[in-house]
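Here we start with a single chain on its own, the form predicted on its own, put down as structure tokens.
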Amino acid sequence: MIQMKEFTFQYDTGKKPALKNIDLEIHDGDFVGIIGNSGAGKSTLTYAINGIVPHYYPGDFYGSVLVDGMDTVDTAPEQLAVKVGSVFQDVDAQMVATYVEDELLFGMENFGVPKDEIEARLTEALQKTGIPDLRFREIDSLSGGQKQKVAVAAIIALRPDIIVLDEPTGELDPESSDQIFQMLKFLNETYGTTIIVVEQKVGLLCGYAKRLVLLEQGEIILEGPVREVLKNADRMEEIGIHVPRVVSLYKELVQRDLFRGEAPIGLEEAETMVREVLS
């Protein structure tokens, strides 16, 4: 589990707390989106569960993180490492060597894979990431979503406990981006892997992940089951964020009284909602 009790977090370069009072609970096989606009503190946030904040991020730190029982400010993070896999947006500052498999052998060699393990989860996490045919390309000839794949690649295939995801899908394409989702889905209902996920692309977030937090200005205003966030779409749009288009439709067939049901979460539900109208 991992728990913020009154996280405040202010960088020493930071001019006010990037994040703010953050009471926050995810248990172990959570699936949770984090959305809001830039600046609201969403990668901060990721920082703080894998020990980034305030261990290479130095700042004003308040109240407490803890990740299964280990305060993240008494622990290293590299300890922390065994537990929480993490995919940031640099995605070349991540990689450590220069052929694919051995970007994947390091991490597995490192944190103590048994050796009759390794071939079968390495072939595993090219496979669920869409990539076996870049296994010996050299990492400087790939694009980079091709970079952002082996970098997801890389991380399920030490199968930690915890994975956190800063805009996995920033680079790639519509099916690309849900292949990624599919095999986050897998690892969480097949491994009961926990997944955290900061993603600008609400829609397809919301046909995955079980919780949402929506940030604002370094506050949660908004938390709870997808469908129940989404409730708020008004506020939503409010502060910037794009709620999904079938939720927007939901919203026009309940304002003309047409449908009383509760809001669709992917295009299977929509696709429901709309029989339903048109019988």
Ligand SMILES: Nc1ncnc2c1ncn2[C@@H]1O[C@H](COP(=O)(O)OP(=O)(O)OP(=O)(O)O)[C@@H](O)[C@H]1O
Second form
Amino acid sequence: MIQMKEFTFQYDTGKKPALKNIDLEIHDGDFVGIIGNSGAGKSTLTYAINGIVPHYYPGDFYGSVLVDGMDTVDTAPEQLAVKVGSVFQDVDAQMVATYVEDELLFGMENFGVPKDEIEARLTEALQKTGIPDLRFREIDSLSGGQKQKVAVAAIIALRPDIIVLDEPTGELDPESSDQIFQMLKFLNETYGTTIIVVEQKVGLLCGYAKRLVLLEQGEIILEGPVREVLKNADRMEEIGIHVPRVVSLYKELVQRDLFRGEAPIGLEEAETMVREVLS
Ligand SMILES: Nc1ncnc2c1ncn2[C@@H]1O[C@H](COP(=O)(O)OP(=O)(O)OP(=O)(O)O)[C@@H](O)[C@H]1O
Ligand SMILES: [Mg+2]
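Can you now output the form predicted in complex with the ligand? The one shown was the form predicted on its own.
Zooming out: every chain and molecule, the one shown earlier first.
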């Protein structure tokens, strides 16, 4: 479990706190989507979980962040990394190897994955991210989207209890983005992996996440089950968050008194809504 209590953080070089008074609990097996405008503090929230803040980016740190009971301030980031796998917003900064295969092997060897499991995990991770054909490629020769998939593959091969991803689909087309989320869903359901993902594509996110956290200028302004948060679609639009199109359609139908059910999440529920309206 991750527990943030009255957590406030201001980077040493920052003029104001990047995060203010954050109270947040993320339970084992949860699937949490982090949304918010640029500069809202999404990346900083992920850094607080993997210990980058305050260990690599120092600053004024108030309150507490506990990961499985470990206080992140007193825990070395290397030790946290065993629990928390991270895919960073800047994937280039994340890559350590020259070849794709070595990128995955490096992590697994570092984390002491048993030798007889390595090949199976390598193959599964590449398969699940849809890049088995990239195994022997040079990382420098890959596109941004391909690198994102490699970064995700390298983390899932480690099977950490918690995976934090910061805009992992930023350079991916809709189909590949969906593939990444299906893979996260698989990990969440199969291994009970806790997933925390920053994502701009709110529509995509809502089809997979169980809970949403909306940050605005360093504060949590909405938090809860996806359906509950989406009830505030107007407020979200006001601050410039693009709500899923099915939610806009839902609002329209409710306004015209054509539909009375709950807001749909994902395409299947949207389809059910439309069928009901048409019938
Ligand atoms: N390394 C840093 N040093 C100083 N200030 C920083 C640093 N990283 C982020 N900030 C500041 O902290 C605030 C929150 O930034 P953060 O990167 O967490 O936001 P974000 O929601 O991830 O934004 P984006 O959508 O652009 O990635 C911003 O005001 C930003 O300028
Ligand atoms: Mg960011």
